[in-house]
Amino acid sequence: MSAGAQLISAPDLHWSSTWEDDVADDEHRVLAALFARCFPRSRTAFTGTRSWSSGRPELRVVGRLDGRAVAHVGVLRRFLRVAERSASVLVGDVGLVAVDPDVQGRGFGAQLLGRTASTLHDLELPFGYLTCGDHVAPFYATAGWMRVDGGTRMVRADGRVQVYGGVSMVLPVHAPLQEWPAGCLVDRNGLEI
């Protein structure tokens, strides 16, 4: 948003939560089209019913405006391995965070992050976890997400293992941030959402 732009107040979206096994092909098509608009430079071709990037989420939260899907987040419960501590941490791994470019700047992103926090709370998870680019980390920080050090090791879509070079963030939900293993490399042991 430019320095002179103002946030336009908008009504709440109509929200739904759907388990991945219950997402119909028609909905996958709608979401694939949304992601194609939101992530035009993605290596993933969001076409047809392909509405996921690398790994598929377990649960999807979708916001609709006048019946049209304009906001989305995917959540996958998983244990992240923290090698330095020989421990695992249960998280809601968050991905495919998207707001249609046609409606950005109207507060829907803030609503989406609020719904994300509520979903993680309802799933009784200690933390939310996500990786993102440095340019969007401030957006997540406005909703209470905290940048953590240590990096994230994960499987890329092509099957190779990498340490992600971007930002890793945690949202304390049912556990305080002090319980997060700070400064440690986190191993996702799987694909990002």
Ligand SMILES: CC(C)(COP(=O)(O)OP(=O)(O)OC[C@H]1O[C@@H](n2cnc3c(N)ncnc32)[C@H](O)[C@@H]1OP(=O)(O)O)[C@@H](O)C(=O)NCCC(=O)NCCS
Given for the second form:
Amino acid sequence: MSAGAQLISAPDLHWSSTWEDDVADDEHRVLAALFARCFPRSRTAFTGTRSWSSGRPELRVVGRLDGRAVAHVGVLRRFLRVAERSASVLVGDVGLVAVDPDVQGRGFGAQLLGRTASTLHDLELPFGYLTCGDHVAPFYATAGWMRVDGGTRMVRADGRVQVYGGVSMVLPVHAPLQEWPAGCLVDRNGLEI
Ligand SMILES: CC(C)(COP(=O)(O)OP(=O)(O)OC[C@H]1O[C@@H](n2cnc3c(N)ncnc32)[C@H](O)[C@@H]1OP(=O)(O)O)[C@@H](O)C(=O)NCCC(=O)NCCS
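Follow the form predicted on its own with the form predicted together with the named molecule, if you could.
Up next: the whole complex, starting with the chain shown before.
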């Protein structure tokens, strides 16, 4: 940083967490509009009150700036099946990670991932889990998420079962990364959020 240069940090967002049953239609509408802007190439259109793409989260964490929803993450607790080990791993499956394009690149995504980690911690989960495109994996890596090999088998939005072609990532929360079944294919047995 050059002498005299100033680091201008983003203001703290105002955060709320809402269980899916308690999300009102108006809030679904607001989130659908946010996702339409954040995911313009989504195969599923975010219109009306449709604020999800494939699977639905059970918990929504929303960040507001001057009362406007600008950041969102969805969480769903689930067991990933590890057939190779005849075992399952409890995770907080994370998706619909989004910051409004108007305010991207200002540190709100970092705040969002911090809030995601504290939410997973409060839910007493061993791991966070997500699948994402290769291009966005470095974003998650800045907050401690680790790429894992082995792949994720899951139900696609069109109902077909596939091994996801992108990246699978894990965040150690209440368990150390050494307890992750490294190198094993995991079955999500459901839809990506
Ligand atoms: C990805 C997204 C949430 C990032 O939000 P953001 O507010 O722009 O992120 P921040 O400004 O807080 O950046 C945090 C860090 O991640 C890095 N980063 C942000 N977006 C990145 C990207 N697409 N690829 C790689 N690194 C990225 C930043 O450089 C920064 O790193 P630093 O801390 O080392 O400086 C936002 O760009 C977005 O909503 N994109 C569209 C939806 C999307 O792709 N969601 C992810 C679906 S899996």
